[in-house]
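Given as C-alpha cells, the chain that follows is alone and in the form predicted alone.
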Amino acid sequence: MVREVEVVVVGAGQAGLAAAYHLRRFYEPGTGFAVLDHAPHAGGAWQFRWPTLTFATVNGVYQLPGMAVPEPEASTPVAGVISDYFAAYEREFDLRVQRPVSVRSVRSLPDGRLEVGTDRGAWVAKALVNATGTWERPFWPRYSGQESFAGRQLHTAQYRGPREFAGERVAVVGGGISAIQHLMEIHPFAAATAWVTRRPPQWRDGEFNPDRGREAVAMVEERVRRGLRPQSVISVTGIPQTPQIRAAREAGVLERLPVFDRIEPGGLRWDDGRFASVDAILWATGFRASLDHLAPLRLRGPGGGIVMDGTRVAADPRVHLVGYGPSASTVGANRAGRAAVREIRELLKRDDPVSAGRR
C-alpha cells in the first residue's frame, strides 16, 4: 500500500507535533501531511519517563505553539500529564497522528520524491521532517570486563525510580542532569553511591539567561554545520546550581569519581589501585539520534555527522532534522519545527507552485 502526500512527519514528539502544527495550517493531515509515530501512545519519550520524575524536578517542560503546558502540583510526575497534553494537542488542532507506525527506510526515487517505507506500507512524499529524537537509541559505553559484571546494570532508558536499589552499592555513570537526579534520587535508599563522569562537572552560577541559551545553542549549531556528531546543550552549558543541587554537593552526594579503568565481578577498578564494590551499576550516558532509516540516503559524512544548515540537511533541501543538535531542547524544538516548515514550504513553492499554495 502506497500512500502519497506532500510531507510526511516522522516522530510525534515535541519537534515532530511542532511541526505538524505548521504544516497544518497549509495542508489537509491525511493527504498534504502525514505524521508516522512509533510509540504506541502520545507522548514522545516523555511517556516513558520514570515515575519520580515530577514537576519539581524535571529540567523544563515548554508549550507546543498553541496551547498552554498544564500546570499541576509541583510533585506531579511527568510523564502521564505530559502524555494526556500531547494527545489533547493531537486532537485539538486535528495531526491524525498514525501509529504504531515503524519507520525502516527512507530511499530516493527516480522521480525526486521520497519513499519512506514502514511496516504498514509505504508513503510517497516531496518532503521529510524527521523528528525521532534520541529516546530509542540509548548509549550503552564499553569497558574492559563489563560482560564478567556480577550485578546488575541499567541505562535511565530503563530506570523506574530509587527503591529498586534499596540497600545496594550503586555506581552512576555519566555527568549531566538525569546522573544527577538518579544519584539525588538513590542516595538515600542505598547503601551507598558513587559518580563517575569522563570529565569533571562545569557547576554554573548565575541565571541562564536567553543570551546564555542563544551563545550555547550557537555552539552545538557549529557542530552539525560541521557535519560532528552534535553535543547536547548541557554539555557547553554546564549544570545549573538549584538549591537542591547545592545541598546534595554539600551533603557530598554529588562528589564525582574519573571513570574507571576496568569493570571486575564485584565491582569497579582504577589502574592506581583504587577499587569500588558495586552491585550495581546505572549508565545514565546519554542517546544517540535515531537515524538509520536514512542510511539509504546516504546523509552522514566523514565526521559521524550529518552537515546541516539550520535544520536542513545541507546536501538534499528535501530533508529536515527537528530535535537533532541545537533544537534538541524543548524549546527549540518548537522553532525548529516552525523553521523547517517554512523552508519546506518554499522548496514546494519552486517545484510545484499550485500544490504549495494549496491549503
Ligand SMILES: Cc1cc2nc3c(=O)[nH]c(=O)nc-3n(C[C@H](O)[C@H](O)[C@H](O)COP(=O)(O)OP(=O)(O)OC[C@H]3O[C@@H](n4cnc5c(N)ncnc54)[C@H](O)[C@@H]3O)c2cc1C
Given for the second form:
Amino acid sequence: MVREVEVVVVGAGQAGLAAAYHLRRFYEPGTGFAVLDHAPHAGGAWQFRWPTLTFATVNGVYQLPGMAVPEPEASTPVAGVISDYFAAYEREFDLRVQRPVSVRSVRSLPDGRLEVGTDRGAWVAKALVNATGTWERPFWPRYSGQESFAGRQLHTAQYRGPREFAGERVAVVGGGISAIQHLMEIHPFAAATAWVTRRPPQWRDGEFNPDRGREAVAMVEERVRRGLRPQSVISVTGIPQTPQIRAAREAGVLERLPVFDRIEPGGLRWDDGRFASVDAILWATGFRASLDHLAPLRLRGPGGGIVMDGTRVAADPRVHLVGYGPSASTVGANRAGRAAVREIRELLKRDDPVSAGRR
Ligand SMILES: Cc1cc2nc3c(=O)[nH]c(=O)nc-3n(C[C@H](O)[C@H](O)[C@H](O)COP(=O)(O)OP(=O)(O)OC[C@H]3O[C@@H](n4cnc5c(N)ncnc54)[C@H](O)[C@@H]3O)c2cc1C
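Please give the corresponding structure for the form predicted in complex with the ligand, as opposed to the form predicted alone shown earlier.
Following is the full complex, with the preceding chain placed first.
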C-alpha cells in the first residue's frame, strides 16, 4: 500500500513533534503530512531512559512549542512524565503519530519525490523531516582483548540503575555527563569504581549562560556545515560543576584514569604495568545519529558526515535533519523543527505551479 502526502516526519521525539506542530498549522494530518515512529509508545527516547534519571539529575527538558512541560518533584523519574506529556501533546494538536511503523529505507523516485519504505507499506512525499535521534545507535569503542573480558559489559543505553552493581568493581568509560552521573549513582553501592576517559575532563566554572550556549551550538553547527560528524554540545562546553558534581569530586569519586591499553579477562591493563580488577565495564561512550535508513540517498561525504546548511541537507533540499548535531537538545530540536518546516514550505511553494504563478 502506498500513501501520498506532502511531507513525512520520521520519529516522534522532541524534534519530530516540534516539526509536526508547525506542519499541522499548514497541512492536514494523514493526508498533508504523516508522522511515523517505531517505538511502542509516545515519548521518543525518553520512554527508555533509566528509572533513576530524575528531574533532579537530568540537564533540563525544554517544553515543546505550545504546551508547558510538567514540573513535578525533583525526585520524579523523567521517563514516565515526559512520555505522558508527549502523548498529551500528540492528542492536543491532533498529530496522529502512526506507530509502531519502522522506516527501513528512503529513496528517490524518478518523479523527484521520496519513497519512504516501512514495515507497514510505503509513503510517498515531496519532503522529509528526519528526526530519528541517536538512542538506537549506542557507540561502543573497540579495545584489544575486549572479547576476552570475563565480566559484564554494558552501554549507557542498557543501564537501569545502580543497584545491579552492588558489591561489584565497576569501570565507567567515557568523559560526558552520563558517565559522571553513572559514577555518582553507582559509587555508594559498588565495592569500587574507576573512571576512565580519553582526555582529562574539562570542568566548567560559572553559570552556563545563553551566550555560552549559543557559542557552543555555533561550533557544532560549523562542524556539520563542513560535513564533519557532529560532536555533542557538552564536549564543546565542558562539564558544568553542579554542587553534586563538586561534592563527588571532593569525595574522590571522579578521579580520572587515562584509557587502558588492553582489556584482560579480569580487568583493565595499562602498558606501564598498572592493572585494575573489574567485574563490570559500563561504556558511557555516547551515541551516533540513527540514519541508516537514509543510505539509499547517499547523503554522506567521504568523512562519514553529511554537509548541512541549517537543518537542510546541502546536497538534497528535500531532506531536513532535525535533532541532529547542533539541534541535538530539547531546545535545539524545537528551533530545528520550526526552521525545517519554514524551508519545506518555501520549497513546496516553488514546486507548486499554482503558487509559483502567483508570485
Ligand atoms: C541520557 C541522555 C540524557 C539527556 N538529557 C537531556 C536533557 O536533560 N536535556 C536536553 O535538552 N537533552 C537531553 N538529552 C539529549 C536529548 O535526548 C535530545 O536532544 C532530545 O530529547 C532528542 O530528541 P529527538 O527527537 O532528536 O530524538 P528521540 O527522542 O531519540 O526520538 C527519536 C524517535 O525516532 C524514532 N525512530 C528512530 N528510528 C526510526 C525509524 N527508522 N523508523 C521510525 N521511527 C524511528 C524513535 O522511536 C524515537 O521515538 C539527553 C540524551 C541522553 C542520551
